[in-house]
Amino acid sequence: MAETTLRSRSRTVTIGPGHPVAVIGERLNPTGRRVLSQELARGEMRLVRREALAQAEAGAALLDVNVGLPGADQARLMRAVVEALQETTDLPLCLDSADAGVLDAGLGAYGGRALVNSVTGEEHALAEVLPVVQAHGAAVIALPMDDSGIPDTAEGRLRVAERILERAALVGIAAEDVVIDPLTMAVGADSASARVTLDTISLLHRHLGLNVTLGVSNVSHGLPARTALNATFVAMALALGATCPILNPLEAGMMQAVRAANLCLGYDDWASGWIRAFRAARRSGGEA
């Protein structure tokens, strides 16, 4: 299975078989979140900063990045964002928009080796997204869709990602350098959704051995007992191949969901980790 390496100016990251699974913080988002929102319109960055912060203290790997915020300049913001957490943090950053001019700006701000989050199997996302993603040297999140939509069986996604593959290799990006999202949907709406998710990884699994990522909370939208419902299925797509999920850490549920899927695939030595976090908390007075 391949490896992809994601850089800051002083921490590396290593995605991959034998390595401890690489939680992306989703928490950067102002979807949602009118306090957020609020502050990036009005370029504040004190809770951007807090954020980062809180997720990285939480066992993040990387954070996730979203400046969409209607009628902003989102490149503008992209950088000011990305140039506040690196005076912050210093872990990797996950770029993520489906505009090639604000993953421009973003990656052009950006002292390291980013994740861009993400590419489809559009033609114009492929070409518009893969050369950005190649000029700065970038690894890059495909979501197995195309112009025809999201294909409803875990085959028809193979193909995408297998398509999106060969044109990444066209402009220079090396297949490691890919990171594939099977698609996460809500179960509520369609209660077969997760069983193709998961299908989808043991596919991308088996045939590609390309890292996986997935974005965990999609699969309790509309649900209740959401954290119970996205860290059961967050450890059930950890044992089929997913490798970097996208979840909010700051949910103590999920982190002991990923500790313990770390301990359990032999990633935590003599259950070190495990131990670790269990007298933290205790020491605290929270959850492991």
The other form holds:
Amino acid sequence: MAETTLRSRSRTVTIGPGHPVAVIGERLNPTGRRVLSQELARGEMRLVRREALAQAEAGAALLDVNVGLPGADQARLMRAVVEALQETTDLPLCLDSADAGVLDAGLGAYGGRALVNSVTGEEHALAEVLPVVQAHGAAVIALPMDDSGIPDTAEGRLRVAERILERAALVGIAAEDVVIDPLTMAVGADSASARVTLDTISLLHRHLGLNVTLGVSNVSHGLPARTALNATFVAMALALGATCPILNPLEAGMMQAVRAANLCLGYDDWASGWIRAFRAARRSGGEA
Ligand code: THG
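Counterpart to the form predicted alone, namely the form predicted together with (6S)-5,6,7,8-tetrahydrofolate (THG):
What follows is the whole complex; the chain from before opens it.
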């Protein structure tokens, strides 16, 4: 199975078999967050820095960075956020935008090797995003949807992922630098959707052997008791081969599920990570 290596100026993170789960922290995203949106709109980086530090402290390995504010100059904003984050944290970044210009601006400001989130199989995305990824020597998340939409079967999603890999190879991006996302939708809106995501993960794992990410919190959108649902879903996804889930590391239940999965999948010798987290939580009076 392939390894993907990401870097900040001073830290290297390797995702892949034999490595503990690499959590991608989801909180630098203004969607549904009023105060963060307002600060970003003013170009203010106080909350961005605070969320970065909190996610690092909670155990994130990478930070997703989304500046999707309607009406903002997102290229400029992405550059400013990347600069602020590089002064604040040594975690490698995952730049989250569908716009090649926004990605190019963020990658240009970045002094490491970022993960680009994401490219789809849509012709315009392949043509615009892949050359930007290649020019900056970045890695990229592939979303298996194309100009005819999102396939509703695991086999259909695997076929689109394979087409994205072919196009990436044509511009000189190695297969191990493509992380595949099976696509996660709200299970409250379609009760078959989580199952398709999980089936896609195992098919991708068997056929491609590449790293797999997923936006865990999408699954519980609109439902109560989101953390319990997200935690169970991420444990299932990790058992089937996901290696770098995007989730909220500030939810204690999510990091508990990730640490439990690390232990159960053989990535935590002598349960030392599990015990260390329990002791740290007891000292600070919180949950493990
Ligand atoms: N795949 C990839 N990237 C992604 C996603 C994916 N990026 C975006 C998203 N999906 C993952 N990130 C989030 C971030 C936040 C939430 C869900 C997914 C979320 N936020 C709360 C809400 O909207 O209710 C608000 C949080 C708060 O107020 O603190 O649920 O699938 N590659």
